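Here you get one chain, nothing else, as structure tokens; it is the form predicted on its own.
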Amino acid sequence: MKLKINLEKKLGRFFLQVDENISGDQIGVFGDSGCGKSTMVNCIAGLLTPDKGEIWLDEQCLFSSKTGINISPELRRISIVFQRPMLFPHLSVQSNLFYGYNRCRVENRRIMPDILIDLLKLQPLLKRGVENLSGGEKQRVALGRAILASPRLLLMDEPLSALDNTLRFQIIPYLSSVSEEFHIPYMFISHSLTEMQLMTKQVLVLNNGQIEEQDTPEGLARNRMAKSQNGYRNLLRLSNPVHQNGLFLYRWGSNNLLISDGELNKEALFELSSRDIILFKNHPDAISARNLLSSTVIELFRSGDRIGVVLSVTGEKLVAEIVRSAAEELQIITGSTTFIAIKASSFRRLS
């Protein structure tokens, strides 16, 4: 997919300026709330009109304040997935899922309903009315809506931001497994440094109504170390724990991961803060936290008055954080060996 934007869009007192071009199929869009990131997607979606500029969906003109161009909404074949599901009331699920299908050419049409309704494991809901929903399913709908549209991109504004931890999490492999089974380009914009994180390639940073920076998920995540409340976030997604202790044994590659909360026979996503690794230079003899792994450090990096330590963990990879006198006491340069500790209660349970 390739984007060309190039437009100009004044609100009351906010002004949205992009002129970027953009390559990719899986794009993030970052920024805190009020920076432009919905009127930039509703600008590219056809809900709102530039004031000035031109916007490009591969070979497409879709507008050109120039040429007079402003192809509508419905022939743009975009699809949106906004913060609340937004589905028709009236309608049963079934209803709302074909609704796009139903109005989408048929030559253009190229997903398959029932693949679709597998793959987001809707057919126990189909004859259901949408109020009887939970937050997650409504949105399982609303994103087979939109797919099912076939769209060319599809937008998706803040998708998680109304679903509680638990929810959110939940709801992200769906919306990973829909793209790469059937190759649709997407946009998601998120303020989640960890949405980024899982669910982009590469990421454009908005701020204050333009394009601060493009850049890839880690990178966002290395930059903003020092300055997020829970610096660098480890993903681990680990699977089928045992009891032990009063705790859950994981197994990460070729290590075990004790770690407080868990469930049985359930695949698991954790988040751990680069802070909350601690680091030895040797073998300590006694310490209370229950994770002590040997590891090799592969890369350093600075993230305002930090150090980052990226470490292997028998090819597992960790990113830890800890201040320049550190790093120089405990004499940690690329290939040297260190020893981690971490807490059965650090590791943070997100679905």
Contents of the next structure:
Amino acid sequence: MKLKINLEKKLGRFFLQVDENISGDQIGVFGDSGCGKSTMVNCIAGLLTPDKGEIWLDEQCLFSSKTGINISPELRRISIVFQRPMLFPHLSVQSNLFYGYNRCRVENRRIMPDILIDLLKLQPLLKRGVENLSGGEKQRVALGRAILASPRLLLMDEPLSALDNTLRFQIIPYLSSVSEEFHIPYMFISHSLTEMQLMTKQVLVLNNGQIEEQDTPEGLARNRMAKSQNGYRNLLRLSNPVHQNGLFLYRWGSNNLLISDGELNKEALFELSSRDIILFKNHPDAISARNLLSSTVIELFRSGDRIGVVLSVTGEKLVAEIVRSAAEELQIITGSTTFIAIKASSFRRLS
Amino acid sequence: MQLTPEDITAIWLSLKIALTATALALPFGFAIAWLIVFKTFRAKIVLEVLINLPLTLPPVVIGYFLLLLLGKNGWFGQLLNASGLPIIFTWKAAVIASATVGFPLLVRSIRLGMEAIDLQLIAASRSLGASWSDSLFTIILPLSLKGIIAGSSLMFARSLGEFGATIIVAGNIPGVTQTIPLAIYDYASSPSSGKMALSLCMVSVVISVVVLLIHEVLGKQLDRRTLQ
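Starting from the form predicted on its own above, please write out the structure of the form predicted in complex with its partner chain.
And the full complex, kicking off with our chain again.
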């Protein structure tokens, strides 16, 4: 997908000014609330008219103040998943799902409804009204409804922020698998770096109505490591643990990890802060931390006054964070071997 | 309780006038409410004042204005006379009087219903491929149904009670334009017909109760439909 945005929009005191060429299928738009993310989304979808500029999607001009082109939202084939599900309260789940599908021209329909309904596990809900669904169910219906309209671009405007943490990371696999399965390019808007890392390949950072930088989610996470409250967040997807002395033993590549929180027979997503990894130059004899692993330094990067150490633990990657004096003392350079210690309680389970 | 054949005619006439007035006003009421809620334009405040004027003006004044407009010498009346469709002192004039007086109540209720609709629902429907008219009929209309029902029953009930404007433009002709309130007025003016007046009053109470019940039942049904 190629998107060319060059627009200006004034809303009260707020001024959005964007001039950016974007290409890719999993784009993130990152920024704090009030930075203009939703305004930009609404301009792309045609729900707001920019004061000036042009918007192109692939080879089609959607808006141009010069030539007077302004394609109405219903003809743009851009679906939106909003922060709140926005299901039509007078329609059943099924009618909600098919609202866009029925309005999509037959030659443009690319989605098999049965496959999607299966994928989102919506079969048992079809006949129900939408008011009694749980928050997660509602958002799944909203996602299905948007996808079934066979959009050329899917805009997700903070689709997870109204959900609680557990639910949020349960929905993410649906979001990414559905978009990948049906090859629908998307733009994912959020203020959460973790969501960016899980959902996108490329991120636009929006600040105060302007695009500050374009980066990969990895680059963004590294840049913000020193400033961020939790440092760099390592994300580990682990499954099928066994019980061991009151802890859960997970396989992580060819290593074992002991983690205090877990669930048997289930896949789980863990977050590990770069600040919770302690580096040793030599093997310590005995320590209280339950995980002691040998690793190789594969890369060093700077973030503010901190140094990020990218480690390979028999092929699995982790990022640890140390201050500069520690790096000098431990003589950490690319290729050196270090031991890392992680407490079992440092892993935070996201789902 | 006793009802003369004239009373029966008055009851039917009242129902016919109230029903026609409500049915005629409904599409306009919906359109005006939509304009006020969803559109921004300069003369909006003027429109709002105009719409609400019959609510604050004495009905007799409205009747008098209608008489000026529709009467023999009114510009609209002349047009009607020329086309052989006199309106003044027919039941049609009573319909127009009722529609004018009840219109603000109708618009207010529909408007309240529409104002409760989340604008993002409309945005969602547009982005899913619905044109504005499609969105109007599949989202806005069904979601303002409760307001429409409330407004219609309010207007219907108001029309049943219409007196001041009606007596001026439609007169008080038994069997032709005499509605329940006008008949009661006649009975009340002669000392011997107290019982007759009371009978018609009872009929009025029954009709009002039925209208309120229908309103409640329809509202409950709508609620149940969305909570399945």
